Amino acid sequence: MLNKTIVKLAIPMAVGALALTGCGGGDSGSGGDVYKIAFQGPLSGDNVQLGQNMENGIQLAIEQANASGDLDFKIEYVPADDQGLPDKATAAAQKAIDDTDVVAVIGPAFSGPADTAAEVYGAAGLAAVSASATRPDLTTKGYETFLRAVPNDSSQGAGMAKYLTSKLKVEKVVVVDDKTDYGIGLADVAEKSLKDAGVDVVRQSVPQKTPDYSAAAKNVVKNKPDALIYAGYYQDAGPFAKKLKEAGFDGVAMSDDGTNDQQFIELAGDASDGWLLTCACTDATQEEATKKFAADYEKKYKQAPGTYSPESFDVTNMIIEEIKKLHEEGGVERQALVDALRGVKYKGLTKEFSFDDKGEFTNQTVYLYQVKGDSIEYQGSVDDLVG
C-alpha cells in the first residue's frame, strides 16, 4: 500500500488543479463543448483483462452516447492505468485530475488503489465512481467524492457462506486469502459468516505471485475440508487450482469476482472445472435487459462482455445523464457533478443505481457462476438459488 507521505504530497497538486479550473467543457475544435470521463484501473499488468472488461463497457457507452444525437456536447474517454496496484494509484489519479476537462472518473477498479487514490480525488473535488472496488471499509473513511456502484464484500463474503451452508450443507471450510487488501477483506467476511453459521473454519494466507502453490495446496488437503474459498484474483487462482487438483483436493472450490474471468480457465486448464465463482455482476448474455448491450459489445469487440463490463456501461451512462442535466443548466463543475451523483436514482440495464449518505451502493445482490468445461456459466442470484 502507498504510504501516507506520498498521498499527502499528491494532495496539494490536486488542490492546485482544482483551483485552476472547477469545470470541464473545453472546445472540441469543432465549436462544441467536450467533457471527459476517465477510467482508473489495470490496463496493463497481471490483471489487465479485468481492466479491459470495464474499459470496453465504458468506451461503448461513450461511443453510443456521442452517436445518439441527444447531446449538444461531446464525451471523450481518458485512460488512467494503475496496473491494479496501490503504489501506481496516485500517479494514475493525478493524470485524471490534471486534465481539466475530466469531470468524473470511473474507478479505481481495485480496492487497494481505490483506498490510495480516493483521498486525492476528494481533494480535487472529482467524482470517483467505482463499479468494482468491493472492500467494505472504503465508504467508511470519509472520502468526499468516492462512490461505490457495486455491492461490497460484506455481501459477497456473506453470499459465499450462505450458499455453502444453506445449499451445500458444508461443515468445514478452508478460507485462503492472497494477502492483498481485497483478498484479506473478503476472506475476513467469509470466515466470520461461516463461523456464525456454525461451520469449522481454517484460515490460510498465500501471497500473490507465490512461485509454487504445492505447499499451500497440500495444507488445504491436510485439513480435509468439505470446501475451499480462495479470495484473490485469477492470475493466482489458476496455478493454485492446478496444484489443488494434483494434491487430490475433492471438495467444493469457490472463488470471487477477481477470479470470475475466462483467464482463470486458461491458466488452470481442466483443474478449474466445477469451481463456483461469486460476483456482484450479472451475465449480460443471460439477462433479458442486457441482451442488446451484449450483442452490441460482441459486435464491437469480437468477444462476449466480461466481468463488470455491463456495470461499467451502466455507470458511464449514469454519469453522462447527470452531465447532460448540468450542461443544460449552464455548465459542468466537478463538485456539482459529485453532488448530483450522490443523490442520483438511475435505472440502468443491470440494476437501479443509488447511494446512501456514505456513498455506499444500496443494492446488495450477489450472483453465482460455475466453471463447466471451457466456459463460465451463470447460475443466478445467491438468494434465488438458496431459496
The other form holds:
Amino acid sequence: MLNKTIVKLAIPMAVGALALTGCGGGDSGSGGDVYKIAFQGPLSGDNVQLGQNMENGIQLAIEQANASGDLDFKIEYVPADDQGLPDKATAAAQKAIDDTDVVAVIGPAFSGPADTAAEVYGAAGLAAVSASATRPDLTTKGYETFLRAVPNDSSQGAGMAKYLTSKLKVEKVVVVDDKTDYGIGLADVAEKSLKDAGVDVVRQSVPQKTPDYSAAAKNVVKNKPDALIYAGYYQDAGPFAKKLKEAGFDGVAMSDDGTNDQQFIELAGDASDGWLLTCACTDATQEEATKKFAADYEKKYKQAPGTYSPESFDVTNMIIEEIKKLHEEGGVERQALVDALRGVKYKGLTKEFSFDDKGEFTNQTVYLYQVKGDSIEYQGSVDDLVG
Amino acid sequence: MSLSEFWDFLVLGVVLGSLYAVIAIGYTLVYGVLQLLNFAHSEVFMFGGYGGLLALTALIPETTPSGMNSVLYVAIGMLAGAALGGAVAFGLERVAYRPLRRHNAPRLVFLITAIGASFFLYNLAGKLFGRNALPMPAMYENGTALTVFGAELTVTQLLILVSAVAMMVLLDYVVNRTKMGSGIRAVAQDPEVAALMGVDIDKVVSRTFVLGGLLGGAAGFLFGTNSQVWYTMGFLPGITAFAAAVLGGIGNVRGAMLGGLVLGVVETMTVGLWGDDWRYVGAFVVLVLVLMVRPTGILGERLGRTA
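Now that we've seen the form predicted alone, could you pull up the form predicted in complex with its partner chain?
Let's see the whole complex now, leading with the same chain.
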C-alpha cells in the first residue's frame, strides 16, 4: 500500500524533473542574452494594492518590449517583496542583488524601505530607480545608485499648500500625519509651506492602524479648521474619513498619493466624496499620450491602471532602452547602466525623465484629483489650476 | 478640554472600552481554567470580523436596508461573526492546545504555541481573504441615534454599547448561574478535585474556549462595523484587551469587563488631551500604576477564588 503510493508520486515527479531539465537545456541552447529587471515594493502586506499597480505597469512594459521584436535579448521580471516595510527591505534588496542577471531595480516603492535598501544597492553598484518613493531627504544622503523618477514630497507638500492658500484661500488648516517616514516627511513640508503663506496650522499625529479613529476625528473638528491635510495611506484614510464625517467635519479634506487609489473610496464609502487628492502621477486614462497604455493595461489586468502604474511603465521602458544601447555597445554591466541612467533624457508617456547630479528628478509637477461619487476624477496640474 | 469635549471623549471611550471588555473576557476565561495566555485570541477576534463581513456581503441587498431589515442584518452579521469566532476558538483548542495538555507540556510551550497559532491564523486569513482592508457592508444609515450630555452617539456606537453590555450580562449569568458555569469555575479552582467530582475537564476547557470565541467573534464583527476588516486587525485590540484583563485581575470575568472599560476611557481621554501619539502611553501608565498598588489587578485574580 505504502509502496504503491510512493510509486504513484514518484512517476509524475520524475517526469516533471525531466521536463524541467529539458526546458533549461532549450533555453541556454538558443543563445539569447537575458537581462532581468527587479521590482522592490509591497507585493504582500497591508499596502499590496500600491505595489500591484506598479508591478502590473512594469510587467506590461516588459511583455510589450519582448514582443516588439526590437530587442535581440530577452528581458525578464524578478519580484522582490518588501511588504513596504523598512525591516524587510534589506532582505528584498539582497534577493535582487544575488541574482547576477539583474541589471537594474525599479523601487524601492516606499520611502522607508528605500532609505534602508539604497545603501545596499549602492554597495552592489546596482541601479535602484524608484517611481514612487517621495520622501525629500532620500536624494540628499549620497546614495550612489539611487535615482528618483518622481517629484518628491517637497513638491507635493508645497503643491497642497499652494492649492489651499492660492485657490481656496483657507485660513486655518489641521495637518495630520500617520507617523510613517512618508507621512511625517510630507506633513512637515505641507506645514512649513502653509505657515510661510501665513496660514494658521495645527499639527497632529495619528499612528497607522489606530483601532479607533473617532477620537482623532474629534480632535480635528474641535479646532474648527477650514481644511484638513491627511498625510498617509488609504488604509487609514478610509476609516478616518468615515469618522470625520460622523464627527461633522465640513471643511476641505485633502490627502496625498498614498490615498489616491480606488481602495480609498471602497473603504470610506460616501465619506470620501469631495476629498482632494494630490499626486505626482498623471491619470493614464485622461491624458492623450497614455490612453493606449490605459487600454492595453485594462485588457491585460481587467482593471484600470492604478496610481503609479503609468510611471512604472515609463521607468521600465526607460531602463530597457538604456539596456538596449549598452547591449549594442557590447555588454550590460550594472555600474555602466547606473552611469547611463544618471545621464538619461527619456521622453515617456507621462513626462520627461532626467536626473540631477544627486539622482533627484528634474521635473517637479504635482497633479490634483478629486473624489466624486464612486470615482477619482483628474483635475489637472496644480500650477495650471492655481493659474 | 471643555466640558462638552469631555463628554464627547468620555462617550467615545466607553464605546471603545466596552469592545475591549468583551475581547478581554476571552483572555480571562481561558486563563482561569488553564492558566494559559491565549495570544491567538486576537485572531479569533479577527476571524469574527471576517465571519460577519462574508455573511453580509453574500446576503445584503444593493440598497442600504432600513427598519426591521437593518436589525435582521445586524443580527445575521453578529451571529456569523460569533459563529466563526467560536469555531476558530474550538479548532484552536483541539489542534493547538489539547495535544499539549495530553503530554503535560510545560507552561512555556503553551505560550509559544499560542504565538505560533496567532501567526498561522492571521497569515491564513491574509491568504484566504486578501491583504487589503475590506469595508463592512452598510446595514443601516449611520446617523446620530441619540444625544447624551451633548455628546452625539451614532447608530454604530449605540449598537456596540448595547450589544457589548448585553453580552457581558449574559456571560456573567452563564458563569455564575448555570451548570456549565459552575463547571468552569470548578475547573478554575482546582482541576484535580473537579475531575474527581466527575467534571469532564476536556469538555469544560473546550466549552470555555468556545464561549470566549463567541464573544471575541461578535466583538470582531462590531469592531469591523465601526472601522473595517483586515487580516492583522486583531493585533492592537488584542494586546490592549489582554492588558485590560490583567488590569482587572486576570482570570476574573468581572475584572476583565472593568479593566476593558477603564482602558478604553483612559486611552480616549489621553487622545483628547494630548493627541493620538500618546494613546498607549496613557493606557499603559495607568496599567503600571494600578499593578504597583494591586499586583493582582483591580478585582484580584482567578475565576473561582483568589489564589
